[in-house]
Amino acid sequence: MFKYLFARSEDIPEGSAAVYFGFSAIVWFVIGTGLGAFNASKLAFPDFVTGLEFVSFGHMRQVHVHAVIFGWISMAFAMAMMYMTPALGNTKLWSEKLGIWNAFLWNVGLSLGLTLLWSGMTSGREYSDFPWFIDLYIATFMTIPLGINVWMTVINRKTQGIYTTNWFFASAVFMVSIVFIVGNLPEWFHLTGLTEAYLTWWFAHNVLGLWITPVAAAIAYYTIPKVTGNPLYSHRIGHLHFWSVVVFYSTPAAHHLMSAPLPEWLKSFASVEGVLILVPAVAFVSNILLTMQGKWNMFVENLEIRFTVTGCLMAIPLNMQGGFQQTRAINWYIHGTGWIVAHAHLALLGFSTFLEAAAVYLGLQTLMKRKLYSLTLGNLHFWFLLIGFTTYWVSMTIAGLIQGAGKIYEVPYIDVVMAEHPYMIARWIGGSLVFTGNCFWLYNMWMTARAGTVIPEGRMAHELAYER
């Protein structure tokens, strides 16, 4: 990367920025899931590594969360944008040099921010834990440069229309920039009390709803038609998906604070809007699955399709949970329990991660013009990720129901801890499987770059997957 930072634009190979973002994302995924598995081990085995403040759960948990969201998820999104946006516009990325600087500064800023979190310097607000100057750095050197590159690439396209994927990409970068700036107002202007609590959860909700969810879906809209060769089933349904996300997912987020002294009409409005997220969910899942018509054999035969369809299917329980757990009838029971932790991982480690992994697999092979080094390692990665995630999600969902029952029936706290302990062990096993699978993936992609078979001109990586 460093040799291209000060190179002339014409000397930078096409796709370099996307490749650097892709490999950075995988490295952060390994780090993030490694930290997650370590944190889970401390809940499963409370006497594991005690007496060291810097590896206490309170320090490590927020480092894990931000390494995954800002490192793995967001950098994988940036990789997808810098690869797919030009491809769909039949043009080049507006500025490879800006993209390379963006990747470099992203890694620098994230490393600094996580180091500060690890040292105990934090805002204390969940999902926006970074100190104010790191928030300013993220807005200035990470999100806005990415947005400029995406927007200018779309503007300079050589196609007449804008495909659904680029609708999502261009709008999501804009929306997350607004969400990030507004959501961190408590940190910049020292807002406290109910205002701070409300903006904290408005930020957390809309980072998922207006950044992670739409960009992950946008990836599927590209990957499925590209690999299968089928046209998208319905562009109109794609537009319905887009606009219903913008309208229904940008909720007031008051459902995160049902017991807080917020106006009752605001909480009710948030709950109704929350249920209405089923509209974009049904539109997305149906559009993708109908696009697969006649090509379901590729779900078994093709790694990228397997990841993408699995992620798409996970959108079904994700949105069923997300919609109805925002209602008062359910929220009172599961609020503050492990059910919420399970749901968050269903969104980030399930739905989103599987779609991003497909994009990184496809994008890196295409841009490097190298066939995947080992299909066996790719399959191992898929199964370790799927089995590990499922183990984690099921165990934490059960633990959450136990905690909810203990809360409602006023069971002594220590009895609840003892009852949920087996599921904490299962949580650790699941997280460790995910981490192990990601180590396989990093090695596989590194070897693909160094020793992968060159893809002949005019062929695609997935076409050669089963050729020896």
Contents of the next structure:
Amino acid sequence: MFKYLFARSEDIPEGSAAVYFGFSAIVWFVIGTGLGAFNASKLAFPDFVTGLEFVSFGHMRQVHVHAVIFGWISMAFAMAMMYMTPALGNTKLWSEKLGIWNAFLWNVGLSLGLTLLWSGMTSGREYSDFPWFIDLYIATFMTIPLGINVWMTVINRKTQGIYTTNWFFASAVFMVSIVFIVGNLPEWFHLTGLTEAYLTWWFAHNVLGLWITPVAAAIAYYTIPKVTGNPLYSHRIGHLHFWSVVVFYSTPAAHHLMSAPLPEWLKSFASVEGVLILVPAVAFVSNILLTMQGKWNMFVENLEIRFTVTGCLMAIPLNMQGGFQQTRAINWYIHGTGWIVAHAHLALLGFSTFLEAAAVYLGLQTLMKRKLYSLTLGNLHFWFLLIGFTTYWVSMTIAGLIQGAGKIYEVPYIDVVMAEHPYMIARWIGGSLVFTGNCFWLYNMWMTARAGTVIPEGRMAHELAYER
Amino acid sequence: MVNFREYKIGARFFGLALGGSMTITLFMPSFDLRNVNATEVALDKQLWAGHESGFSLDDPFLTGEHRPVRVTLKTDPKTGQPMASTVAYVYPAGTPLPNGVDHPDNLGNIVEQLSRDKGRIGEATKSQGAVFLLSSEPQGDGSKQFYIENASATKGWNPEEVMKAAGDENTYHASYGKAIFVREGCWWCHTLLPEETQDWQVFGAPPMLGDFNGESPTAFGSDRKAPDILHVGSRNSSREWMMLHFFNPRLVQPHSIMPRFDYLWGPIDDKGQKIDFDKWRAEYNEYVDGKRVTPPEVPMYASNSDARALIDFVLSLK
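Can I get the form predicted in complex with its partner chain as well, since the one above is the form predicted on its own?
First the chain shown before, then all remaining chains and molecules of the complex.
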């Protein structure tokens, strides 16, 4: 890929940027989940690898979070945008060279930022932990160039309308840059106190609500119709999804700080808006599942569809939790417990990761014109991810309920820690399964590039039989 | 561009939706959050914590450069005469001033006016350094209104003299301690925001509006794998317990899952002797296996070690 950095744009093969982004995403996924599993081991066995600053839990926790959000999820998003946006506009990516540079600078910036975080250089603000100059780098060299490429591709499309996926892409790349710049105002202008705390959670909430959720959903709006051959069930429901995300998902940030002395009206407003998140959620899930009509056999037979539909199904518990757990009554019980950790993983490792994995599988096969190397490894990846995630989610949800009961009924804290121990071990096992599955995936994709069956011109990957 | 025409209405609605959302969630709360008067808690906290506890160019690696200290004075630093115990916040030359001194409008109208007029905070400079006091003015209803006093201007105290008068044993490196708290990720498990549950009954009062002015980062935390510690200094003020707990939490709480922070001791102890960590861990393992009756002795930390600053910080969380 490096040779294309200084090549002329027309000499760069179509899809190079997407492939570069796709493989980077998988590598960061392996790194991020590996770190996650290692962190989990320390919560189960605190004396496992001890006494060294660089492998202490507090130094690695935020590295795990940022490796998966900005490495895996966001680079998989960029990958999806690099091939879906032009495909849906019946055109080429506006600038393949910008895409290559974007992917390169993304990897450089993320490596630098994570190294700083790992060494303890942090702003001390959850989800916006990067020091301000890294934030500036992310906006300038990561999100804005990506946005320019997506917008220019949409503008130069050869179709009359803009398909649902591309509305989401175009608005999300715009919104994530705004969220990044506004959310980091406290660091740039040294805002302090409750303003700083509120903006921290405003950022954290919106980076999920206006970036991760809508882009993941947009990916499903492409993969399901593309692979099944069915048209999207309803564009109008797609509209409803889009507008309700923009209106309802961008407002409930204060529900993360229910016990802070923020204005009461703001907390109540956030609580009500939070329940309304069910509107885009129901619109999205029903639209996708209804698009599957007549093609449910593919849920069993086709890897990409299986990943996507599993992700969509996980959006149901995700949004039932998300809609109600931030109301005051329920928030009182579960705030700050493992329940929330489970919920966050349901959003990122469940719902969103499964949709992105499908997009990366589909995109890499299509762009490299190589059929997936091994179906067995693909299946193993799916099941390791699903079983690992489920183990994690169930154990952390139970641990969270124990913690919640503990804090309500004034149980001495150490008894809660002891009661959680088995679930911490289960969490570590779940995380390790996910990590192992991802190692299979990286190998499988690498072998696909080197030894996958060539896909003939005009055919799609899933039309060919697997050879292994 | 021409193809975008049919999306004009949609683009305007999009702007309206996102703009409306930002108006409600950012612009409107700013009226509530502005001009909140800083409470005594907030003033004390921002004076000992200093300008910034996370990354800043003044202390980029969070290693304790350019950080204020809190001292307890028993003698007047100018005359050397005994005086009533007084808490002072010392900002040596080059230390960035606390947020409320740099930007007094963050203190709220009443505190700002008192701090400017009576406290003379406008005269403090980063290059000269300054000594601050938390002073109060009695109000008509019998309560006290707290404000920041710049003792360098009102009393002529300079940082070096105050530090010398206080001595090392009366000096608290809580500011650096908070930077370590952020750097070591303590707040990934220990929250600083008691909740409306057992916290409020057992762990202490919830924070009030105005308790956070000038604090950055607030480091509330969100994931309670451990007890809330906003008021830990009131529950447990034993320096020795903290020392054992940081070196190896299992010494005082066998079921704790907290990591060991023995590396914060640095290479040498308080007598300048090299700390033999390998020997300590080997002996501790023997103790765990039942081959020793008592665990090995925890070395006393050096007075300039990270461990000391972190304990100073934790004990200041009253």
